[in-house]
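Next up is one chain by itself, shown in structure tokens, the form predicted alone.
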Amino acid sequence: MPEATASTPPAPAFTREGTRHVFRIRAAEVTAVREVGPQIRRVTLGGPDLHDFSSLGPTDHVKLFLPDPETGELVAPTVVDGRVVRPAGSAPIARDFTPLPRPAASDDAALDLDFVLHEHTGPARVFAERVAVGDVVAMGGPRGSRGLPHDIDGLVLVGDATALPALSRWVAGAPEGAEVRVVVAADRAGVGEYADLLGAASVTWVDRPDDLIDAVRALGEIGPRTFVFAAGEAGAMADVRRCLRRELALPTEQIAVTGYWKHGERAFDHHSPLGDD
């Protein structure tokens, strides 16, 4: 009889439980504004429409409808019988944001959104620079939530400053004992409190999104029970995804890579494909 040999356990399926939410367009009022760091401004939204707001996963996003930077007009769709109805006339101005969970002792009918004050001037930056307590916005989503994968013993998290809310949620939700490695393209001094929020992980800071791919290569082995999440500038994310799939040969179910924004393109759709692996 041949000698028995130890078999390698199969890689996990990286199942992420999903929860669907009833989609609504909610009115919200700015209840607080504060600086998280020199480059990040936090806007707290509240109001009765948020009483049943729920965000359960680190990749959740809401669509924030913003006033026109020139006229101040706020245009938002409505939901009729489960269908989103866009208003006639002016098109809504909307941007996607990762909502941040509120502390347990705080008002449940509130949420925080962080705005990165980067060099590109657009409706979101103009809003963040002018925002004041009492301003009114509209918000839709999240349509659904996906939790962290099951049966993992490690996380690799990659992103630029726009991904910090999501990265911090991944770090906070990591299983006890999991090895968490983070690569961030941002000025550590500029992101203020986020440097501490990521403190539970091993963090590598790089200067530019284009530097992320070399930092990912420098991480070394990514084991079969480690899940990889990456988000940020779409061109840099395409390079990161290509590296993960081609160079490191990770299966598609082991990674989630998203482009949040793209150089030279306004209102980039984060659902857009990043190109071939």
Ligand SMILES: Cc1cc2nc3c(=O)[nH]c(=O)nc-3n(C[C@H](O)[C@H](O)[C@H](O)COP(=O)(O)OP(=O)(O)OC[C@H]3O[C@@H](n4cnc5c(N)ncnc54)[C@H](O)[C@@H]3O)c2cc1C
Given for the second form:
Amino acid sequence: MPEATASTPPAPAFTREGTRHVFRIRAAEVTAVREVGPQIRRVTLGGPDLHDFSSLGPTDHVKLFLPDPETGELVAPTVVDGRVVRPAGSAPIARDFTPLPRPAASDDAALDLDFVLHEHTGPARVFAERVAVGDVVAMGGPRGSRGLPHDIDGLVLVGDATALPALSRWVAGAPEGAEVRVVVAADRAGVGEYADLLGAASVTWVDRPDDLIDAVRALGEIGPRTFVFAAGEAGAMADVRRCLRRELALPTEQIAVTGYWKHGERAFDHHSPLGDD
Ligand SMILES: Cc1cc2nc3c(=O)[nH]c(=O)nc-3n(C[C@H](O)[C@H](O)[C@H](O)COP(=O)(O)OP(=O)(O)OC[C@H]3O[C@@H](n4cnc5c(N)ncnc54)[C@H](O)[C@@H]3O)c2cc1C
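With the form predicted alone already on screen, would you show the form predicted together with the ligand?
Okay, now the whole complex, with that chain kicking things off.
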């Protein structure tokens, strides 16, 4: 790494505490279903396997193993000596979701997952449409949790409806006095309670993911101790990342941008690169 000079000030460090969790595949049962808004359905999962479930960070996610929409068969891997072993025969169907841990109401812990009722067909979308109390799923992760960065005085949070659970966790964890600015591409009426959940922040609502960049530009200065998190449709996130890096010249340490899904692609892998900066 080149040494910093007078013309290249050192990039600020954004330390995020990391915690590893023992990776397990857990069986979970649907214990409640309710509408957060017309476009978001909340599914509460519970059961004895969740007794040691832990999720400490705003970017945590679980791999949810879902029934085959055609046959109803649920296939999930197992973990043997720390290694994930896929069953012979049918391949598991899995999608990523953001856990919203909730205080245990009984001896069993519980967590909520919020499903965006999007307009395409996929196993998660179909599951969310048909879900009923008593349904069984399996869940892996989170493998680890990363806390909020230390010593920040601001947050800029950008996303679409799929990112609202994560954005709400960032907002809830923001240090006192931090300036929290949120830009969301979603139908405000459709996401119901999230409009209030983000209430502690200053929120800009835009209609389309393509409008996110202009809304980010309109935020004004993003200071050196402000951390930026963005998540949503991969193409839109590639544009947001390019804007943050090239136009606003933010160092990579100051931003975390993830594609959560991609137009026209099933089971998009969020580890795929978003393109160059
Ligand atoms: C770390 C992480 C956390 C996530 N957290 C959440 C969460 O808490 N809640 C949530 O709802 N989603 C979340 N997602 C996104 C979710 O995993 C994807 O939207 C997933 O593709 C949905 O699976 P599916 O079976 O419905 O569709 P897929 O089978 O994956 O795709 C089928 C079709 O639907 C389209 N599609 C997929 N998602 C959407 C969408 N949101 N809007 C419009 N079209 C879509 C695809 O482009 C494809 O054409 C998260 C993703 C990641 C990586």
